[in-house]
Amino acid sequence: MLKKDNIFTISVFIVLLIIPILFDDFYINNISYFMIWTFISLGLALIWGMGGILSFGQTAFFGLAGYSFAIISINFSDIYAVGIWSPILALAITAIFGAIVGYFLFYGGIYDVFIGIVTLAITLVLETFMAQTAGPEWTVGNARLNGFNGMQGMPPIGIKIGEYKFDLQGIGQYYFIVFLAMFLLWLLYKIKKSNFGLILLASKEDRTRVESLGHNVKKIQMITFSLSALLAGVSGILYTNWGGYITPSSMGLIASAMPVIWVAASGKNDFFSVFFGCILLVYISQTLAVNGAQYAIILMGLILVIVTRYFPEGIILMLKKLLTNKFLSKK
């Protein structure tokens, strides 16, 4: 049965099925564009709005899975079906770096600011280090790292039967994007419902009283981390598809600090939220970017201070409860 209050996230999604149909192929590409942000931004409101752990480390798995991703795709070019079993296998890499630096954090007693320390430190190590891999030594099997210049070369995700090819390009991946934000959403809003969410949430709160009454809340801990990872991840591979390329910069200082803006400013605490604020803002700030970075770094930056001090529950949120509250008062 419909919930009432479900009337606005599925009016969104109605609007993003048909604008195949209203625009042309230019529109569609940019709005996948923005669209491949959001898992990144899923990853981090799954690990901060429910399990109160902001992470600077979401760019370093979305460049990790960009670069697993090409990095097999281009060495397996000529088995088949590389096109499927890569990104899968480059997300099961991510997710297992994630358990691995998830279980160090949160088994080692490290939590609050220093996280967020140590998840910058890894982000920025493997950026300079993906950074110096420029000279012909820099290899894995066929695959050249390129250093700052990134890779590039990589076969596309789809599958070849016959003759007939089935790339995830254009409309094609404009509709899988959609349809996966859609299971992943639906699958995030069960993970909160259940009774890991609810011990996730209430570890927020207070983590040692949770401990007390007998539930594993590092082991929680760390399996959110490697599924905020591989979110970021699912990002990485998408981007890398959309854009035939994966460089270092996509996992900078300024890369870092965008999907806690997208998050915090979209509210944290919603992942509806979190999805279509993500959209809106990248959308501005690559609007902003064609007369020059620094203007959407400077907005970015405006918008964080004017929510954390006037919107704490995040713009996207408290415009949805209104949208609601208003549509409700009318039946």
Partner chain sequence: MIILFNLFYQFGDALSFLLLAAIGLAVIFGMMKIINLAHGEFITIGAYGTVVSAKILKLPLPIAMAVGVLVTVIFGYILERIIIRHLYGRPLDSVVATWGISLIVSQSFLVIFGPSFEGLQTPLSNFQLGAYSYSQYRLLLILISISILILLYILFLKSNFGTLARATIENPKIASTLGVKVDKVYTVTFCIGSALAGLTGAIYAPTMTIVPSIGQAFIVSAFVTVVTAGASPFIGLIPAASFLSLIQTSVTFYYHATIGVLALLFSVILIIRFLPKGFSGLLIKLKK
Given for the second form:
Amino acid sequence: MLKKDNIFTISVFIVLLIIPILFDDFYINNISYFMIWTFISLGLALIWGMGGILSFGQTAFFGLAGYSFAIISINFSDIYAVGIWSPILALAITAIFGAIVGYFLFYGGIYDVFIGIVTLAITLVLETFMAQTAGPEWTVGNARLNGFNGMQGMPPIGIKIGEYKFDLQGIGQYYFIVFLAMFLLWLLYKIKKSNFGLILLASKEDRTRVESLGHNVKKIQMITFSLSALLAGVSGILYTNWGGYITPSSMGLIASAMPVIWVAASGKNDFFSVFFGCILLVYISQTLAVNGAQYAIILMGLILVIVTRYFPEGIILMLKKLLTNKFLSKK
Amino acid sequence: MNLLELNFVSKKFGGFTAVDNVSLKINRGDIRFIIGPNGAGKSTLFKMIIGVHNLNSGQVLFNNQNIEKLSLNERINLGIGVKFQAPSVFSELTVKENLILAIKSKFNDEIFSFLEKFGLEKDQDVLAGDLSHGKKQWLDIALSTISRPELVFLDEPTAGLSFEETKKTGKIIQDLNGEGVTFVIVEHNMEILKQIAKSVSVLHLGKLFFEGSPKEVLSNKEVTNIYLGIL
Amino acid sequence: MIILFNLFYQFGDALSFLLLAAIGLAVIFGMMKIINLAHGEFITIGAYGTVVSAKILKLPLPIAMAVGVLVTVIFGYILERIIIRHLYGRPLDSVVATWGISLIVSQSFLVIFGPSFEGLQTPLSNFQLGAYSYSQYRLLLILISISILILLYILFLKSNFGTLARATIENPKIASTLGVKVDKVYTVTFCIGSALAGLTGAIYAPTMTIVPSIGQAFIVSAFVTVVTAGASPFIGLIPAASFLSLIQTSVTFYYHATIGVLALLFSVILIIRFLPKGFSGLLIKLKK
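Please give the other form, namely the form predicted in complex with its partner chain, since only the form predicted on its own has been shown so far.
Complete assembly follows, chain above in first position.
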């Protein structure tokens, strides 16, 4: 059934699908880059918008996945199909780490602001740790961690079958990201409509009442946290693959603020708004950063303050609702 | 056979003993009212049984199984239903979604029959937060009973309800009791007690003060005195 | 003996750092349940205020420090008026908003003052004990951190304002029906928190390289200490900071400063796992 508020989603994806016909590789690569960040944002929207749990440290999972992918790929570059199973293994590591952190948080009875602080502390410590690994003693197998400058030279995602070699780059990477985003958006909507999603939404209002209906809220929050870590990991791996490098600053204080800004400004309660708003905001940041990254960051900070103060629902979601009511409500 | 058995349970908050060595047995099929003046320990006792508060000492047996170490949701899944004092429905979910959450399956006939039983069939797609106070209470009771638990705790199910609404609530509880659900009800409202109680326990200052049939309790002078604040 | 003094010095240095890093954050969190994510930038403002008035206005150091604190308080006051007070009752949103402020401030400093700024000489001299050399100024910091705590304790637990403030925290609605100007209490509390953050920046300014991200050096320590202290930071702050600095000092002593920081985080994770209400929760429990 075609619902009217799906019209935006469908039109945006139609545009995304035909973009490669109209633009050259430079733009395609840039748009790929913008879309890479949507996954970490969707993960945050899942845990924050649906679960009411605000994690400030999603970048910890982003970085962990990126570094894991780099370390595994470099160490096992000779083994068959490393470009396929290395990202999958890195994702598994990230999801498990997410589950462990989630276990400590939710079974430890930590809630509200404290979750933000603990997750932020985790990402900052990871950053600090990676930044001091410049010395030659910091190697994992064949892979130098390389401190502040970060890791590079990892083989890309891809596979070689006989003569054919497929690397996830350029237009292939672009379509892979678009289809992955479509699939994950669909999956997130399914989760939202499922009993699992219902429990999550309800636990945002009253945790004890949900438990008193016989649901294991802690377990569900832990699983959700792990899923959101996984989504952050998808971004981390795609980012590492896209640029061929990963640095500690991707887990730093400024980097970890970005997903929160994108999600808050777009509208944390609607996955599509988050997807679309994230692309838009990363694009704006990139354009402004040409004149110096600090100006882009100041603007993002301003957006965050103004949105929380005046548009707590999120600007993209608000516009989407406005447009839906204006043009599509005559029935 | 006893469905629920409390053996010498106590709960202290700091230096204050809220529940003091209470022992209680609830038979299958009972509608037990727990009454007592404010501060008698009713709500604390109820929260200890379901696991919101830990016990300082004593035992809680449900179907002869020790449950005092289990978490809230684990106790519920043994076949216990709970309604807390203030109506706590999920205001951002629809009535139907609230019930789906409680029954742990997709929309089905059972949900529809409950909607009818509680007179909520026209409100199934309304957000629970937009319901009237009375309907919130009913939805809350529906949430605690729809998974067909053996034992249901209701904390003040008729608070804020009109006379007519109270009568209807009593009727619904009696119907469910007829279908085999045992009830433990914490109440202030004597009207519904007269209407449906099968047995009554009186708490006073954290201790079990009196136990008997509704008639015995209502005609007992000391119980009346407690309520009047003389004792 | 010398080794013992050395350990005491390291421990005291770590302890005063944690206490001073956390104190402003703890006051605002303890009284208003808001985590000020711009706390690090408040410290930055205090540090720059001090260094700029000492270097450019040529003010003597103590007065320069007072200017640093004053600038931070004014900034905190304006912020509370235009943003924070509109977000009371939405704790997560107020935290998010302060994060935006943090970004704006730190990057504005970068734009205005450039990536680094000529710092100040550490005042007072060093003294020698055995093979080690110690800074008198750092010893002074230990004293300062403890005196600040005592002053705060008196302010919040013994003074008239303290009673009003605690009543407001306990129940803002009842306090306001009793005639307490709740808004004012929050504003003053926020300003005290800002002043303390500014003071931390001011007194550490002569010991550090002045960069726009200087506040970040404090922020993790501050968070970690406040989280470990638990819901009532006034009770939990000293035991939390002592415990953490003990761990940090001993790990740093045997291994490495970064490992010390890692040990700090790891112990925090363990503490909140087993003492979810932090040290203040533990103390309250023991008291009963």
